[in-house]
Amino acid sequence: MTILQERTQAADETANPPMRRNASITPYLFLVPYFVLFAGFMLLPAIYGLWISLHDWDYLLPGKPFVGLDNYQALFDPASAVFDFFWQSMQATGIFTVASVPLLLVVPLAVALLINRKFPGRTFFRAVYFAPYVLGVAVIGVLWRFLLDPNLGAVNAVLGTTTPWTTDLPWAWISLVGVTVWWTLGFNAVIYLAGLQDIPRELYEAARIDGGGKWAEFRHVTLPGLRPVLLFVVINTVLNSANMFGQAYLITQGAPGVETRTAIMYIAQTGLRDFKMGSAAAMSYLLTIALLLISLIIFRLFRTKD
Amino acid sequence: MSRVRGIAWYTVLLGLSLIFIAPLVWMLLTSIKTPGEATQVPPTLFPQKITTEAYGTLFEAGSQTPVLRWFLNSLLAATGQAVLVLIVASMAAYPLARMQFRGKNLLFGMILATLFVPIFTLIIPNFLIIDRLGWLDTLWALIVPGAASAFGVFFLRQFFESLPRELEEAAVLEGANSWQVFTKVILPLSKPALATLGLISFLTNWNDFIWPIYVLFSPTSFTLPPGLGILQGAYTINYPVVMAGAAIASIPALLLFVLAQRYIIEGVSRSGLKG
């Protein structure tokens, strides 16, 4: 660097406090530690995964021949060994998502509306409804496996039934969806609640003066007011449901046959148990693309409504 | 609100609470029953004979299921990752919130984009990377990869942006460099946000299930969540032991939640709102 450049830079720095001073490398230095991790465990694996998906990548074998798009083609070829199992697992994921998302959008909203008023003990109730969410899926899984046990479980004892909650359809689905709603309801409810509190009071007063009833108030003030929050809740809930794994792994173990084995469960099994990583990587990319498309569609839906 | 409606409404709230709490109470009560009583039909609510036998079995020396070891592993992994997240995320969030520089929007956009990529896509290549690094079956596998938390950077950036500029300018006029501004002005002002992120990171890692069940192999390197899976398999007929294990895994999380409820809930709702 020439002396002149150094001087102009020094002059710049004194003339422009905080915001513009950083034509230097300082901001990049601050970012280095994070980006080392980001590059190593986000970017690199994303690219590496694509590479793997183009190979017949068996972890246990020395040779990993390049096979181009074969792994992807196999997923669309009814004659291939993976076709049935893969689409069966995608269907399981689909069933779970379609069944759980509407409940996880509506029930938490009802709960949030219930505790939206100011009353003594509100913080307590909010904490109680949120509590199961702070427990991990492992705890939730072994606990409900026991509660739902067809012979010894408390659920059948309380209801006085002998329902095969974990071993037969549609009960296994009802169990998985029910447990998930119980477990994660508090998360969405808390976000709705924060959104509700951001809606200006005056809007409700205006609606009241216009003579709208409770329902009109809900439709014309509450719902539009929740729109920004709703976008987050919808995307987050869809992605989480589509990534369901632990509940089925621990509660139904895929039962009755492989009907409740979700896509993530099957991918994990293929890649990390049977070590067919090329095929598993191809599946995970297909699933990711599907989810990104769904996220895009949701974004669009929210935008055109404006 | 009329009195009758008020009562009806509290009844609904309490009824709901019961649904959320009862399974957890059942877990604790079962853990202090005898194996015979736990599988009795119809079940008893309160134990006829209170016993700590199940906990004894878990903490027995030389057991096939070293729960104490799992507990310590969980504690180390969760604390280690929370500390790492706080360091790297706060350092990254500072320039993203408070400085202008070339490529800023691109970098931040890249970080944000990863919030929409299902983490599972990366699990297979990450498994191979961890293998290359020689970290399979060690706690490093649990601590380091997850610390590339896009959520952490995003969350802290939002908070840093809300801090007043005057303090920073005053420090600069007194001759402070960027590092001093960061450590002496920004971080002290951000204690609530840092505490919230630390807690959320800790809980997330404490509860992580899918990643540890695949990168850890030997019983001594397990954390509690994969350990519970083993307990369920090993003691299928001894439910008090399984429930005692579940209680050991949930009590620290629940305690932390009760103590820091406001931070956790606010952190969660804030991250959703500004998303």
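Take the two forms, superpose them, and find the largest set of C-alpha atoms that agree within 1.5 Å; that set is the rigid core. Residue numbers count along the first chain shown, from 1. Note that the structure is predicted; figures quoted are calculated from it, not measured. Compared with the form predicted on its own:
Once the rigid core is used as the reference frame, the Cα position of residue 34 differs between the two forms by 2 Å or more.
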Second form
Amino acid sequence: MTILQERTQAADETANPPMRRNASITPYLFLVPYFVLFAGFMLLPAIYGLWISLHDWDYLLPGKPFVGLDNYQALFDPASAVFDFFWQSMQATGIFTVASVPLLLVVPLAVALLINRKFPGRTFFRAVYFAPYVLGVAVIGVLWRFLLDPNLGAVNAVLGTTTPWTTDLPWAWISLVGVTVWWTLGFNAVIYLAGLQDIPRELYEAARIDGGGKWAEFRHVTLPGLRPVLLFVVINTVLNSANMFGQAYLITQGAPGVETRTAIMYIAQTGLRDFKMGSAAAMSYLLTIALLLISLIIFRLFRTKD
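Please give the other form, namely the form predicted on its own, since only the form predicted together with the partner chain has been shown so far.
Lone chain follows.
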């Protein structure tokens, strides 16, 4: 019987050799569309941006002289015209990231723990928390620009105050962080919720048998079970916060002065308004390197925990 099967298999291989060769390359053919899109919209623009950062690149002029690393050196030279503005924008980015990331990690986790329980209307509350995330940044920015207006805004009218939500510190930061948390917490909550539903119920039952309370269940079952999800949420939230642009551009417009002008906002102004694409590209690469280092540190911290 075994000999017969081997002969049949050998006969099939002999009869259909092209089919076997095609089967070996089929998985790679499915990856071709992704690689084409990745190369066209990610890799090539990144290489082109690096090339631009090495030139004095004004796209309105025909000459774009090669300047080497001058655009990068200017970012570290206190006597250059861009030094103070660039590092002030990096500081603003850091303030927003430090203020918003902890809230965007803790509040969505609390919401996910709440809506993971069984109670009437649970599906409705899940939709309510996620609903703001489907709105675009333009809608969110214009909406809250009017609501937080110090003179005509509905928020001050309801509270009966004259708080400068968009024109003074620290209110401008409170406004930007508050709006961002309200807008994006639904996304992180959904990711947490998916992670919570993957934790085996038997682990919670074992914790109860051992006499553990709710805090012990959260510390020894929930948090370890969510570790892969936490890694994704932390990195994704840090990167999104560090790339914040639309809220500051639409709600505070960088006010007061340029205190809330983030790095992405300043890079866009340098490249698109001042036509200094070489300098803007150099700033972008410096910000990218900083975010890569932060991501590596986060990976290292989570690996240490293992």
